[in-house]
Amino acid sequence: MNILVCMKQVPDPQASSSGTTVDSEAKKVIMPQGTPPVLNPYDENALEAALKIKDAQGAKVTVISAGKNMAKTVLRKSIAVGADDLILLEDAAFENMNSYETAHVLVAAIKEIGEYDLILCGRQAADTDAGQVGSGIASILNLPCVTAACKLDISDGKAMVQRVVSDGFEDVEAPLPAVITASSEIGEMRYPGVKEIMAAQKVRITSRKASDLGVDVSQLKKPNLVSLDSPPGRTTDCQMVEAETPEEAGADLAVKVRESQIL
């Protein structure tokens, strides 16, 4: 079993905020100098799926990759936790690429590749928060696609998937091969042990360009980015309920309420 998994490289969201700026003229955010870069978490939850597939009952693993100056140790993560190859999609014209662009870049990638039962991505990226990848490249190649997985098997060529839902959970099955995105829920990528990343720094790693893929990202139809702002600053109107006891402080506070017609 051939199962793909595409990753993305992100500032570390858990890295402080301060000093994050947007530049609206050029329409894109400014991270601070210094912002170190991770695998996307969701990516990671996809990863740690397939990996879960490949102890159960065997598989290929495949990670793949694209951007710009893109941090080979960080990427090479994956290979320490257990992916077997890894694929970078690395030209300067991947630089700051939308959904659309990056699914058509990776479904070059995917048809060069030419054998695969699954692909799994991450439900959404850290950075934009988009979670339109995975369903781009299952247009594109015309695969079933199920989003937001918790839970999947793999068994008689079908993926059975359990999806999170606004309202709880729904049990979906659909043939291979296909999409799959993957939620927190569907477990955190393990840890890799000393041994497994100074093994994974030796590992040869696949490069690709543009021109090798065929792809020329400037001619991808672009959806048109009208604007990108700081979101406004917000407005506090806070008011101190005195009173000399706290069931005094509390009745006169309910009276607040409801005289503000919050509740």
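If you superpose the two forms and keep the largest set of C-alpha atoms that fall within 1.5 Å, you have the rigid core. Numbering follows the first chain given and starts at 1. These numbers come from a predicted model, not from an experiment. First, how it differs from the form predicted in complex with the partner chain.
A displacement of less than 2 angstroms separates the C-alpha positions of Ala56 between the two forms, with the rigid core held in common. Superposition on the rigid core between the two forms places the CA atom of Lys68 less than 2 Å from its counterpart.
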Second form
Amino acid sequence: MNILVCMKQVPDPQASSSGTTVDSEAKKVIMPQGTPPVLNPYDENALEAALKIKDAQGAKVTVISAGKNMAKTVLRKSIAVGADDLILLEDAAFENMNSYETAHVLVAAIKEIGEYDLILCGRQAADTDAGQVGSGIASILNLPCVTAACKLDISDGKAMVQRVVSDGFEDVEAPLPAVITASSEIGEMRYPGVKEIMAAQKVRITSRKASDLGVDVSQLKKPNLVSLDSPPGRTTDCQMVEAETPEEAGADLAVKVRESQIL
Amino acid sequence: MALEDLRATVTRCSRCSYCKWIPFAHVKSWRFAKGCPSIEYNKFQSYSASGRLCASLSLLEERSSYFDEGLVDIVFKCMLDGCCDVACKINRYDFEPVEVMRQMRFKMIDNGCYPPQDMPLIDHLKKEDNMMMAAKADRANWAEGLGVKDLTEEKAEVVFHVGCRFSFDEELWRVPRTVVDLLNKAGVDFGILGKDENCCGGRVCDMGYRGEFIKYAENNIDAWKNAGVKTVVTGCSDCYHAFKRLYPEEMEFNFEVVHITEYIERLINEGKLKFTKEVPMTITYHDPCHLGRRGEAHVPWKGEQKKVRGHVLVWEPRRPRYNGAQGVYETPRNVLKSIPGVKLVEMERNREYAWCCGAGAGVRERYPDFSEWTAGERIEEAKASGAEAIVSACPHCERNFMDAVAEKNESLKVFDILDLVREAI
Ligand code: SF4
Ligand code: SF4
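What does the same protein look like in the form predicted in complex with the partner chain, given that the last one was the form predicted alone?
The complete assembly is shown below, putting the previous chain first.
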């Protein structure tokens, strides 16, 4: 069984919020100096789902990532946890692509690989939160797509998927090959040991440029970011409700909340 | 500050190589004349301060890239101990080689170019708030049975910040336990944050992860504010450097920061601490870099760089000068000298031109062989001084020396100043 996992390198979502600033003029988010990029946490979940299948029934897991100036040390973490191959699609033109273009570039690599039974992605990226690449890949390849998976079982050439929906869970069956996007509930990525991390640095990885993939870079569209601003500052005002009894305090509080039109 | 703002240093380095040696006026022998462990161990120009300035110029001019092979090794195989900085500033007082090397690290980290062995350490730090790969829940085990005030529940004017190494290195627990004993005896109203104490972030900042450092600095300041703290006492030089230099550089900071040796000297001078027993021993004192040359207090400065007479660069107003002169050197020596029976002898390289212990800026964690070699060099120097023990004021130096002594099967003893103080009371 061949599983492909699409992986994005993102700015650390756990970075200090006070140290993160927005440059409205350059329309850029400035991370605090000295903050390394990380693997997109949802993509880590997708990789973990792939590794679980590999553990249970054996599979070849290939990780694909597209971008510019990619941090190989960071991306090699996927090999350290158990992926068999890492393919980097690296090109200056692959910077800041919109989701659909990213899906196109990934599909070019997927077609080159040729053999696959399952394509896994994270449900969304921690930086843009767009959540469109997975469905984009599925639509270009004309494959079934199941999003926000929290459980995944593969048997008899079918994927049994449980999805997270707003009011509970939904069980879906999809024929393979299919594209499935993983939610965090599917499981946190296992942690590699130092030995595995060091060994992963020596594994040969494949690098492909736009021209290798036959991608026409002039056709790649960048998202048109209209404006980027810091969220408005929040002010807090604390008023204590004084009353004789808790019941009275509760009633007074309800009146205040209604008066101030919070509820 | 950013690497781009340090062009004046980067472009004007004359490759004189002073940065590889201790200040020439202090050289006593060929054997102990070198100041930079990195160039001495790696024996290649790029591994000196001057070599790294060269590399950073190439990066600034975009002649090379942060992703180039070999750059990770060059940038991170260095303790940021700052001996180069002291030697360089003898002739080039306005140069900032250590600052350039720090900024290079930040840039490397921003690009995700770092030694892969960092990964478990940093991920663990994010989860457990310590640099020792230990569980946060065990952080206060060293204080068991001491009944120290818990500042997450009570208030006190003084917080004893123990630090990661002292909190989790069982062989060194005797030191923080002695601190508690001494502060109690002297009637100081103090407390600890116990298992809620966080890493100071200083080491991780030197390793290049300034983003992590900022989070810890903010958390620590908040915790101290909530506990009504005015003074922060620490026995760890890394923490001292973080609080004294890095925190005020980055954010509003209104606490007095005192290293435990300074506190002890204060108690001795006030007559609150008296030594009654002899400790007959010939010892030498190892200056921890982060208490000495890198432990100088932050001096606020805002200004700009100007050119006068067409080519001379000046800063207006005058910039504070960090050349190691204001580090803590005499205090620990005064404490040691006041212990009856102790004979203090100096190593050839001391004070602002002391040889590093090898543990700093992540080298112990990243490159254990280099770290141990550096400690071994210091052990040789201590032996040559005729001392029977090497005494320091930092748990990181002590752990590195203890390991090097054990590895080399040496008989030299390794102590913290507090060990001798405890014996003398
Ligand atoms: S860094 Fe300073 S001491 Fe070293 S070569 Fe350059 S000018 Fe000379
Ligand atoms: S900080 Fe220390 S190891 Fe690094 S270049 Fe300077 S003297 Fe050498």
